[in-house]
Amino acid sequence: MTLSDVTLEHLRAVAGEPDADGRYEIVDEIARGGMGTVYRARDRELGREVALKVSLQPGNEAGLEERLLREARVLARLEHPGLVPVHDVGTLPDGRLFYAMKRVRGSRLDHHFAAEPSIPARLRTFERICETVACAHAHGVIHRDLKPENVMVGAFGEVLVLDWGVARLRDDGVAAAPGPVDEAPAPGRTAHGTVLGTPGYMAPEQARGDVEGTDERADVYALGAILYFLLTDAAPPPDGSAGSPRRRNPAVPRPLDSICTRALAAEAGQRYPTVQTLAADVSAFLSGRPVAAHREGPIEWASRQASRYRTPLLLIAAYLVMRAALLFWPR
């Protein structure tokens, strides 16, 4: 007897479903990742819908459950509107670790802006991302895997930064013994030489596995890569050679190009020192003020002033035209 591919796929799906005969009732699968699967579930005790992130079946890979638990603890440590709150953590009857969090609805950043050409609208969302990351940094948490796929935009404009599974706590310490790239670190720590992140969005020091040299400025680099994506509608090159977004999209204003280029500097010391300083430059551009990363010439200065004070300049021009008309109107 042979089984069809459809039947085999169904059996695999059924076998992979968690045993949740307890507080949570599994409704359906939302997403699947390297550490586990996220399900839409119903909390029987409180009568609400939640998202349940469940680890892979026991024995799939050493250290995954520790990373999942660590992610839950990182989220519980942070409180911000841009972060998904954790409600519960525990072990399912089948032995798999889980944590329950708020069920959020929305679309990924790259999907959300597919039909939104407005640069100001994109930059305002980018500012919200920066606010969330800055809050994490203030609590000693470095995300290390910021990318459009890990940002969700809700139906009412709310912005959520997701997937803190490879986040590093500043007070975690680093394993003393060096190991090869991708070697599994001890639970709760990241070994020297371990590369965690996404090509194109990883800072050079992070891509080298330099854990000790990877600090908040690695997230600044990743935010610069997200800004590059928002300005060009293209992912940064995986080899880290993104550079100036104007090379790909000449319509990008020069001040924005300078902001993005500084955030993407290969040397950490040449980037913005904090996420707040990066966000401040973006805010300055939006409000028509000078941008710290950009040295403007006289023509750019005049153009910026004209744009910033457009309404009063138009009123003055209209007044002068009326005065001239009254003076020279034939009597």
Ligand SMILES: Nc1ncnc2c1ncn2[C@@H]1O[C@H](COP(=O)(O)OP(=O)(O)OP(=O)(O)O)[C@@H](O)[C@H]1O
Second form
Amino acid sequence: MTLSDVTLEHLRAVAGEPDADGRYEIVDEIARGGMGTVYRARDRELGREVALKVSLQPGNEAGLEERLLREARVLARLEHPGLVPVHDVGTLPDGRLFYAMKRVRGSRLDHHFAAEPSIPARLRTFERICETVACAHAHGVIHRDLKPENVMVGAFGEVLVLDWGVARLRDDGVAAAPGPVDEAPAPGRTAHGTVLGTPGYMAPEQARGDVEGTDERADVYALGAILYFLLTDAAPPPDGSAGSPRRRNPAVPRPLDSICTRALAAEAGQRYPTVQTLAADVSAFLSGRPVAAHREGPIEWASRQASRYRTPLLLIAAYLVMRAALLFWPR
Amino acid sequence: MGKPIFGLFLGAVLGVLDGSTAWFSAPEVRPQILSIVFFSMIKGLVAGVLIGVFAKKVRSLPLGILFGLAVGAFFAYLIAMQPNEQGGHYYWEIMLPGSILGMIVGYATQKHGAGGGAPAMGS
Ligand SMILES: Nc1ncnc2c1ncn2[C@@H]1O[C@H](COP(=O)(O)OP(=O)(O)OP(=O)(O)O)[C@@H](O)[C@H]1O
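Having looked at the form predicted on its own, could you now put up the form predicted in complex with the ligand?
Below is the whole assembly, all chains and molecules, this chain first.
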């Protein structure tokens, strides 16, 4: 007798499913990441739906449990609308570590914007991502693995930044050891070697394993890479040569191109010093104000003013045209 | 500066400028140009205050512009109703520009002046 592929798949999934005898009843699997599996579950005690993130295997050989616990602690430490609240941490009867969190309804950033071409809408979401990361920085937490797959956009446009498992807490010294990437991650997966992060979204100093030199500006780089993705619909090249998004999409306005290029500077000192300054430049672009990263020429200045003051300029032009018409109208 | 005061000043200035154009558009009224400019200023001033008060209460750029249009047209109509020396009226000549000026004041009072208003950004 041979088992069909579907049956085999089902058996594999059931074997991997956490024991459902405890407080949480597993409903189904939401996603499987490099660190653990996220399940939709029912909290029997509180009678509500939650998301359970369960480590991939019992024991802490690859440091996965430490990452999971760190993630739960980071999320518990920070309170922000852009972060998923953690309800509970524990160990399943099979020995695997888990934490329970609010279940987010929405889609991943990369999926969410597949059908949304409007740059301003994308930039407003980007501003919210920046706000969340800036809040974490203010509490001494550096994310170190920001990428579109780790951002969810809810049904009402709310933005949630996930996957804080490789976050670095400035005051407890928890950090990855220096060294090269010793395990090539699957596409879109976080590397679990001595260097943690995702190629394309990882700052060069982080990729080199320079732990001391990796600070908030590594997140600025990753945000620049997310901005690059939002402007081009393509992930930055994994070799860190993303550069100008205009080269990939000539429709990207020059000021935005400069913002992105500055955030993606190979030298940390050339980037925006903080996430707030990056976000401030994006807001300036959105509201038609000059952008710090970009020196505009007179034509650019005039066209920015024209689009910023479109309504009053149109009204004044209408008035002048009407006055001229009345002057020459035969009476 | 509060929105009503800002509306008052802007309305008065635009009223003076608008009234002065009669010098060119209707040379036959040149002898009365001073009173034309004066009444145009008063019209702009009163309309500007009303539009400014509206902007203080209602924070909406489209509604502000629409209210400016209505107020500008109404006051221009009051002025246009007065017949000239030949007994004729300048309805179009006064009402059309008056309405646009009302819209300009409506826009400006929503964007500027203390006391809230639409978010500060063009268009
Ligand atoms: N609270 C939640 N509610 C709903 N879905 C969630 C929640 N948390 C995570 N997910 C889903 O699970 C996926 C994997 O989560 P997460 O990125 O935290 O896992 P990971 O194992 O750390 O992944 P990575 O491979 O990037 O390290 C997310 O992309 C998201 O789709």
